[in-house]
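One chain comes next, on its own, written out as structure tokens in the form predicted on its own.
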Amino acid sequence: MSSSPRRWGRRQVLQSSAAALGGAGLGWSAAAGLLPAPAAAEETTGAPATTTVPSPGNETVSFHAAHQAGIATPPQATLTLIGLDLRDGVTKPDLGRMLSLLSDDAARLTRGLPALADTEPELAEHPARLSVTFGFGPRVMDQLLGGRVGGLKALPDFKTDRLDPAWGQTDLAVQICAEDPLTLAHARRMILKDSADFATVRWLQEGYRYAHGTVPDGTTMRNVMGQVDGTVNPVEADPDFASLVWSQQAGFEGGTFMVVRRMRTELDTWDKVDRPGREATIGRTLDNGAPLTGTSEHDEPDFEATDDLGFPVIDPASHVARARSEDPAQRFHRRSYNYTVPDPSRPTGEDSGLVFIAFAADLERQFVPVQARLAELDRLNEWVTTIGSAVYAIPPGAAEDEYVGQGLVER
């Protein structure tokens, strides 16, 4: 790390371009919006008129809102999660300048506009539901921001974890999601370029889900093990979503807390397990995700049901049984992605797993008890190992004339 932050030029551009910045913000909605592709002109040749189907490449997610995008936002197809460590000597005012710059980048790119001084403006033309979410690690919250927000501390050690420091806690996290990988790559490059004077990259975690249009909207994702993953997941339409996800702490209202767990899967040995064995491990069928006591994905599991021999239909050590709690507060909002990277040292030639991302108003109350039960006893632990773990405070969203985290940095 360098001994002090270097000078940077884009802030001067921002200061001297107030008119451009203000003009870019005019009319921005505080809610997520869509910019459909323009309809084709009516045919005048006598042939039937044609219309252009709206393209996901033209859809936008507003950056300015009460909550940051990328949390309650329906998950996009691709993810990059960036872990940044602040350079030595970076101060709270420096952090504010960095976030002002990056927030301006995100606000423009999510509208399909190039960032200031964007050297590849054509790559910004298709926003593809791009969202950018910023989070602060414990060191930033405690040392730079004075510990004004409670509830952010390292997770306890879970006995099944095999954590690699390379995937560990960082000072900042930036979650970038989009439907198109080129749109995402361009946004990632802009964020990395404009943060370089203030921070160094610890890790990049990339992930994927079904591409837009592959399955109907609202379909539960599948992980690389073939399982329907995230059936019991509160969504924004649920009446208790707000209390489970959004913080009510003074000065942090509308923010939330994020946990990131990099979970490696042992696909070479999982491939050797027959289908009944896989389903018994999970407690759900593989074809549609129904509990073994039901017929459809969202049927309520019957943990008391027994088979003809008197054994439980759903193994008490199965994943679904261990994840379930009688306490309705032990729930959180999941927004995970699969990952696959080449790794010739592994039998499969690749490292695959889950970038597990979850949001909660209180991680210690909502997330930790669930993870502790899974670490204590879960048949899935034979094939899944957590190799990275980090937690972040996710500030509330920013108004059009603010940057993300401004209420914390300038308070």
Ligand code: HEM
Contents of the next structure:
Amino acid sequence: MSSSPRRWGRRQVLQSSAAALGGAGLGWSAAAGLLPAPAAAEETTGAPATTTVPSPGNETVSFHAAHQAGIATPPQATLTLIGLDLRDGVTKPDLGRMLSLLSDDAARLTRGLPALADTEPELAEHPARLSVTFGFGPRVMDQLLGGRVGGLKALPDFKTDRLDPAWGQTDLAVQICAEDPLTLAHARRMILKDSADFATVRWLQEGYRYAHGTVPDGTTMRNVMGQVDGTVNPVEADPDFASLVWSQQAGFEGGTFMVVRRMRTELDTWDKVDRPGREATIGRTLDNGAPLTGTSEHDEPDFEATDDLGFPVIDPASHVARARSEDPAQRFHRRSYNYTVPDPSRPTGEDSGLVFIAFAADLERQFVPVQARLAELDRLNEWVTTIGSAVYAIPPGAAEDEYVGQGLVER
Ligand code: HEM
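Starting from the form predicted on its own, produce the coordinates for the form predicted in complex with the named molecule.
The complete assembly is shown below, putting the previous chain first.
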């Protein structure tokens, strides 16, 4: 693919806009914090910013950081995960141009500024903790980028998989999250518009958690099966989070790997299971997510405890017993979302489940053994079917004068 005059023209604009962003002094130090969105007028006209109304819709998550946002970032309410395939003939420089455009879009939109050539600039006004995360599939890593970063291999087949290629591996993934669905829709549209010359959409996976404000910040989400989901999950404040999630590989330091599993839940049959049966399936209560041997959500489960008849209180075949490992390296960061889409072929007219998303520095070492164990035996398997699966390398974050993936594309 050759570069069109329009694209080059836009790239020049991009360079000056990158300088403008750099000039705004929004540095890596801001990565973890929530910053008020600057008024768009300041960026586009140089006029002083008008008063920023403190509201959740004006909170921002910095795009420019040592790590990409949307990984350690506390999960926002809504998700769109886009699976893209590169068009035939797209070259490495084309990929660089595309990432440069998309990074510029993301940098601006996440600050509450319209993307360049944004036809609906008002829709960018409330960034609502927008984050945009870019990932490369195995074909891009091996063929376009020369296979210099190890660790991204297709997952092995698991015997419980019922994979539909419609939800399969793609060349690129763009994960967009925000607290507000309109903000999300606008960001998605800009990303899709600006990627259209280079890539086609294979799938869009939309997901949701509690709406912002429904529960206090930090509350563990519930999934569509009603379970408290995400209790035992390394988070950024944990001392071993960095070693579990961020890669140390030369040329990829601060990157990570993402696994996406689309997991349909059989809610119609799950509805017929009584409460003790549901709790035994997971090994935790439905009420507050406490282990069956405890009373509070974060109590440590006692897998040795037995009842009056001598049976284990937490079934060794329960989901938590099977998912946990004695090897502390078999852990990863889960950041999943519920999904519900219409499906007239199903009894209740809808298909619901989990867009399971996890991040790890080494998927083969950390994720695969856990997934293999669950595929071997897990009471939950009766009500859960994996219908989609993909893995991506997630490059480190971009500095202000860089685009995401530049270190891989241009070295
Ligand atoms: C629809 C599919 C799934 C559902 C509904 C589900 C639900 C749950 C629930 C309710 C918990 C207990 C609370 C918590 O600690 O988060 C849990 C724990 C966990 N799940 Fe899942 N899960 C699903 C798929 C998976 C998959 C595919 C994996 C990995 C391959 C996985 C790995 C884990 C791990 C590591 C834990 C924590 C175990 C521990 O206590 O150490 N889950 N899951």
